[in-house]
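Just the one chain here, the form predicted alone, laid out as structure tokens.
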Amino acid sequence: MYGRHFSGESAMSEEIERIVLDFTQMKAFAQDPFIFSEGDGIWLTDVDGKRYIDGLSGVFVNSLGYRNRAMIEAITAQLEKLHFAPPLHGTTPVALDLVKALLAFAPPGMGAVKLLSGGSEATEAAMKMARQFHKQSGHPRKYKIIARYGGYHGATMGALSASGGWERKSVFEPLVAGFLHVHPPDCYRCPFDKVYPSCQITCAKLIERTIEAEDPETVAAVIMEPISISSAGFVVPPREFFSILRETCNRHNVLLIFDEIITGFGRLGANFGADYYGVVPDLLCCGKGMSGGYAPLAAVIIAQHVWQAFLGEPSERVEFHHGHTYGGNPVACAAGLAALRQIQERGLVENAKVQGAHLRKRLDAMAKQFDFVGEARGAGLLQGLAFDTKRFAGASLPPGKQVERAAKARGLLLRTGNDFATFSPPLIVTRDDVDLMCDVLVESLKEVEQGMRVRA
């Protein structure tokens, strides 16, 4: 049965029936599927043959590419010593030398690693822990976690009610109690009506209002992603926002709380997020990249001070409360080892930088070039263009998804929402490779603005 494709008559097989995919109708997949074989550095094959170019590293995550071979060797190795290893009783030489490996590349100030398997798992630990955290800290009121509207954490069911987005969530409320949201610092569609820099960055600004209103005496911790990127929208925050967040988690003790699952590890062509807005947060999740989709894998990054409020006597009885059976995962932490050794070997970081800068060049031409094109938007490697959706009132599809139905049939993979569609390569995509996917790109946004002509 391996390697069937389901098509035409055949779609409604009883294999396609009984997979559940994300976020997905498996009845309309059923109808077309679609079925990886193989990869190979940038490339995806499908099961017919068909080559993709993948312009979103799977989901964020294939940042070494495919069929990477000291990827592949360096999870063999580890293999053939220890596949697994009991974790209520110890952890492995390999875990103690990726613990030391991350806080190297981290952020200064941090001074600790809770190790883990998936993104969601790490939002989730980052918010008991700062809850945990307030409680040993003489602080025992504080609770409450304040993120923001589109923002997306991960599909539990903590980590999805710090999430905004209510296409993803609504069908699951109510939701854990404690999470409140504020509104997103998206400069192109201002939820306040303000024009950067004028506007004095407001958003950052009411983080402290809420706060003040709410008591900050309940407040544990803010959570945010350096830039958010699901199905809600693609925001990038000004550079001012982060540092004015930090001055006011400082002033009223408020633990704040960087979702790195997407940019991470090189993504933006900084280490994190964090790097890039020269802001250090308390406790800082990572994941996806960091194994380069060879294991699953994930961390919290725990600032020193942080972590000290967690050591004492196992009478006290403040050791973290919390873990997962693959967390530490002696096969998963070789690869994150062997992944952030390329990263920093291979120069990826700042190939990353060097090659979003020739991609923001490329995306800024579209966006003078597409009246739709409402402007370019991102840092690094994770950058994209924002559409005009009033031009499309009318239209069977957003002009996102019109943007990828056309990419896709052109053999370009990328990551869309109704308003947006951005690249998210591998960090060892060339020049040439970004050249190729912006001529795609560029042709599958003249076949959408031929569409909006013919509807006109």
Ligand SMILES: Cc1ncc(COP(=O)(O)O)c(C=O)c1O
Second form
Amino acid sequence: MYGRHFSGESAMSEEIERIVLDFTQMKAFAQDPFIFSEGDGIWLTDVDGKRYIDGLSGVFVNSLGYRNRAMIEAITAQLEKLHFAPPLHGTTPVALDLVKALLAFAPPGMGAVKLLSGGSEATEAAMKMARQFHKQSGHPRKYKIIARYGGYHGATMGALSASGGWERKSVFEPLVAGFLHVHPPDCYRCPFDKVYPSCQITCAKLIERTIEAEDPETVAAVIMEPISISSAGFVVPPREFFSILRETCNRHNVLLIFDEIITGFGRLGANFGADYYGVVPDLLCCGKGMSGGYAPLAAVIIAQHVWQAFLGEPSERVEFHHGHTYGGNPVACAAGLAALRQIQERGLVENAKVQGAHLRKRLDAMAKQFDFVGEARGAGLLQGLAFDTKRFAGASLPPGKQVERAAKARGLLLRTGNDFATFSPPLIVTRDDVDLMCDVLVESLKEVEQGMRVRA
Ligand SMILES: Cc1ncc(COP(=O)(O)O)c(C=O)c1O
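Having seen the form predicted alone, could you now give me the structure of the form predicted in complex with the named molecule?
Below, the chain from earlier opens the complete complex, with every other chain and molecule after it.
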């Protein structure tokens, strides 16, 4: 039963059986609940008073740390002025300031911003925008969206239709029509059994084959995450992948959508994944770290040449036919503006690069030390380990979940799948923080290795 040490526990102990968490079996959760009561910097504390290092930034969100004073002050100041503005009538100075700051931070060629509240809203909006763009720029038959197996673009019907892992999809089928999937650029588990670079980036070339086979005049967009992390995998494409994809999209008048909900705002040691790969998309979706988690905030950043097609006379009806009540909410915009200021003024993109390089060095050492660790991979402060699942045949839990459990017991939270564990700590981490996390991870890996030996 939950709540042994807390005031108010009797009410909470009943409600634990009535709350529905994301993608979680609540019967099991209710027997062993995990309830956070406060945070400070990179640390989280649960209601039992146990402290955890937040090695995954909440869920790729908490870039600026918990209880960040500047964030709290910026939000409070906006609340004192205006907490909501009628979205069908107008906007606010703080929303306009955020748009200006975002366009300055974004890759070149971007011309407008659609402000939203969450990642799924952003990917949905981008895909709808791609379809509408082609309808009003002379290619009305272009509607198909190509995504990749294992990708994740959100939980709403369109975003889920683009997502590629069956685990979160099949119970809701049939999904939205017009979505196709291709195999991912995964050099660790190449779906084509090839080896980089002799593969000549088959994964990218097959996207062009798919567009051609479908009839390019029916394909509206390709949507991809620069680096993908979902329960279905942890995929870092080879460097050339996105430049090949960009050329393919140009050749066939297909819009390239980057889903940067995780990779945006410095996470990879560059402003965006687009900057990391040196490839500019037509539509860039962002969220999560955009506000550091201080308010629900997301956006689609729109290339000027796309945006142009949405400007006309009211009678032409070319405006973007899309909106949400909380998109551009002034409190969320104040959080976004303050977050972006901190990212820039505190040099957090550079910090992600420097600390990320140190983290990677430590993970590479772990890959050498532990036989069941296949390789370390990632970019910036998004780094992880891939596990060799074959060695865990017959184990009650796959390696990723064993590592997660061992790390959690030692006070470290990670994002894991069956065959990987990733670090995505707040962008404010120091070298000592990274070392502490890695020391805990090494102890956790030792425990898992020990369990393997006992089973053998
Ligand atoms: C790459 C990616 N896209 C989209 C989403 C959906 O974002 P949200 O959960 O904010 O709707 C997520 C969420 O984890 C994500 O990781």
